[in-house]
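Next comes just one chain, in structure tokens: the form predicted alone.
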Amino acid sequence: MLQQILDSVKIFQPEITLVIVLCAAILIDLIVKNKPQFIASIVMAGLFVAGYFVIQQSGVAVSIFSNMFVVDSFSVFFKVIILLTAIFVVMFSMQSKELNNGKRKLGEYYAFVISMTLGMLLMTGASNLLMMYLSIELTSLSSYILAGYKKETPDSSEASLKYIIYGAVSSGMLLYGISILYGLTGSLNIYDVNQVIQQGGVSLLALIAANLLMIVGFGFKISAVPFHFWTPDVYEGAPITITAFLSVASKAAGFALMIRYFFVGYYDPLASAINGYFTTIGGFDWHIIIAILSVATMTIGNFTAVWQNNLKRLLAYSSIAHAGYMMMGVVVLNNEGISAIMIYFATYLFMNLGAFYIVMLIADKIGSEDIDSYKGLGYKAPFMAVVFAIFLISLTGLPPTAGFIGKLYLFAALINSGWIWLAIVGVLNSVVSLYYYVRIFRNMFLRDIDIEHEPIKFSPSHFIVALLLVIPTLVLGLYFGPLVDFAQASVGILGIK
């Protein structure tokens, strides 16, 4: 067992660094007062290192911790998205005036990036009912502190609010959904419940509300509609910088454990060796309720987004409808689908990313963040404006931008595996974002055009930052190839053919 414990530690590097700087964190804001910025280069030095040390995982295939945690090239694909956002969100809070007017400790605010980090990365190869159920709680938490970080201002306590309320019911119904699947088949082991799933004698009935109950737990870490109500209040509400990390890392991290638990728990090898196409055990078809779930995510995003005056707000509801588009690699369900999921979130990390970080600036300027604020806004600062537009056309799906080839492999895969009504779906959903963002370019391009503009000025470091974002928006759009290729390479280890 010593031995076991001792081994599984050494594969353990990432989380494990993690933790020391979290631990770090907190005792240098002790020791040292008042110095946020010492604090996030510690923080930013201790998320290169985890990143470094998963990059050493890369071709590692092993489960760790008496089968609770998995390693392997699907989980490193996702702890590198996850790494990147904490690094850029970290960039971001040194730079917003919105959490450093003096007022703050930002100390703690560090220690609790780092931990819902790490919990995320805890996310990514749960293989245990129990581990995804503690990883999901340690980012939740840590995240329900961080959206009511603005305390002093009535919606950001709102926001905070509503989000532990659903957040206590979502994950009540995932214990009570991973309770049931414990009763029905004996074990927590997610490779287990599909060997006894197999072997048959499950009843169908209690399998399906236990899995109805999971997808609600999960359709909550991605804001899913029906269970994304919580998504416009808490991203408007939060302070930018952690909007940015919910909507990019956070939705990472549920994706990359709702997959694994239908991929690995539900895999049924014969029969999709038979048909030809991933084929799911228990005698039920969960094709057709993703796919539902799907259209209704992008639907609703995409419509409800037309409506909305507040960008943050906008871009909430655009992040739901993207985790629609995301959904639909669910439901082809094979690895096709699911390297798709991969590349779009390569590709939305900067796009999204990078729409959030321009919203930030602007707003610590001119401190507004709705949109007729924006009005003449090509004018007053014609870079962040052309970068901007660049990002929300990328988020449209629009060539030569990362967008396009994200949406673009999503559909191929649609289309191959035959659900061709919800590649049109998907198409018309893109239509309409594109229709809501146009309302932005319309505003900073052609409003206020014949008036005297007062130049808005930037710091280099933020046209730095800034840069990091758009050049990867553009490169990915053209030059693709070595990406298609990692998250290809990434998602065979999961052992679906």
The other form holds:
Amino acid sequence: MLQQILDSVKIFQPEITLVIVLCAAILIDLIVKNKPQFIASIVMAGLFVAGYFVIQQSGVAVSIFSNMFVVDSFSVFFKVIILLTAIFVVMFSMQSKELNNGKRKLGEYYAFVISMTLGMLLMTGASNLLMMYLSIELTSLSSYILAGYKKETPDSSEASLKYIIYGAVSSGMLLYGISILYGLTGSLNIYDVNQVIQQGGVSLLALIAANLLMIVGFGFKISAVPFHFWTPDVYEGAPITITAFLSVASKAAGFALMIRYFFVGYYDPLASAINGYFTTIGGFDWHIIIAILSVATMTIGNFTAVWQNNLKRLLAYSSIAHAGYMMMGVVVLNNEGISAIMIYFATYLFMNLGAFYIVMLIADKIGSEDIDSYKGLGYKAPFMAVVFAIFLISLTGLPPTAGFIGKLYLFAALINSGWIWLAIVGVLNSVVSLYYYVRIFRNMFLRDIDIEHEPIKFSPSHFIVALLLVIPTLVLGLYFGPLVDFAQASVGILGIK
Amino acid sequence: MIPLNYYLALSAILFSIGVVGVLARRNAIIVFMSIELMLNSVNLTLVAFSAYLGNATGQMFVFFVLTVAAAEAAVGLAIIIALFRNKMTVNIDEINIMKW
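Requested next: the structure of the form predicted together with its partner chain (the form predicted alone having been shown above).
And the full complex, kicking off with our chain again.
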């Protein structure tokens, strides 16, 4: 037992690093008062160290802490995505005027960013229903607080209250699903759950009921329709840095958790070996539910985004739509689909964080996130407007940007496994999304051309962060070989051939 | 001995009361109480299954759920206080700056 724990701790380095950084951030905040930039740099260093340990783990495939937690190439890929997002979010937070207004204490802010990152890393590897529940709660509780961090503004505290009510109800649903599943199988470990279901004798109806309840919990995390109602409000009210964090990292962790749960829990090794493709156990076709949710998520996300005037809200609906696209990759039930989701996440990271970054910069300068206040931006801040345009093109999924590659692999995976109608729905949705992205475009470059414009000034550090985001968005659109290879090498979920 | 079904039915009823409370009540604090009711009905299910299966895992899970519920209540009440300072109300219907 002791030996097993010691062996497990060796593989648990990234998470341990984050725990140390979390404690350090709180302690330093107590000792050195009002030095947010100092704490931010410590947190950033901690994230880089954790990233180093994560990369060291590539190729490992073990189950640690009595099968509570799994480290495999699948979780390593998602951990890289989450840590990269966290690093960018810390960078944004250091520059955000909304946060650094002199009055706010930011030590705790960075501590919560770290605890949220820790929760998300645990979500990617959780292989026990208890561990899944606890890691979701660790992520959620930190994000409730962060969403309400501008506590003197009514919209931020409103966002945070809405978030915690939706979050607590959906985690209650998830928990009820877990308790039914525990009653049916007598175990919390998803590998054991799988074994018990394979032996048969589990009531299909009860299994479906349990999983529908659990999908509520997962759907909340990835903001799938109809569990998305919190998303626009929280994204609008929360500080933009946190909105960016939630829209990328929290979704990535939710997807990793959901994919692991469904793929490991409902995998039929015998039938899969005979058929040569992933087969679900005992007639429980969970991917049909995901397919329906995916269509609803894309369509409602895109169509509601069309009449949004607040850019944060617009990007919130667009991120709902993107979750819908990624859910299509789960539906196809094969490695191609999973690797397509991974490629999509890698590209989505840069383009979505970039879009939120520009919105944050412009909001800091002109004090508005309204789409109408972007009129003539192309003449006031040409560089930032062009960069924003690139992110929007990428979010639409047009070549030669990274977003195109993400969509290409996703649709290819769908068509190769015969889900033609779903691919068509996805393409039609992309066309709809073009409309509202172009609206921003038009306001930036084609409105208020004639009047004199006061140029908006940015500091060099703003340009550096913008370039760090825009260069990958363009490069991954043209030179995507390494990313695709990395994603295809990372599809291995422990226990699935 | 009371059959398992009785416990399950009771916890399903409690869970439904909790869900209805969240949907129907307008006071944020009562909404939180309803959420606690949902979590506790889950605990009842877990304990009932645990006793029925003769397996301690379910009872161990209950401790974690209780702890998380306490943390959630602490964060939730703090958020309600922050909101009350801004708006002087805890009525859900009046918390409506952001819509659609």
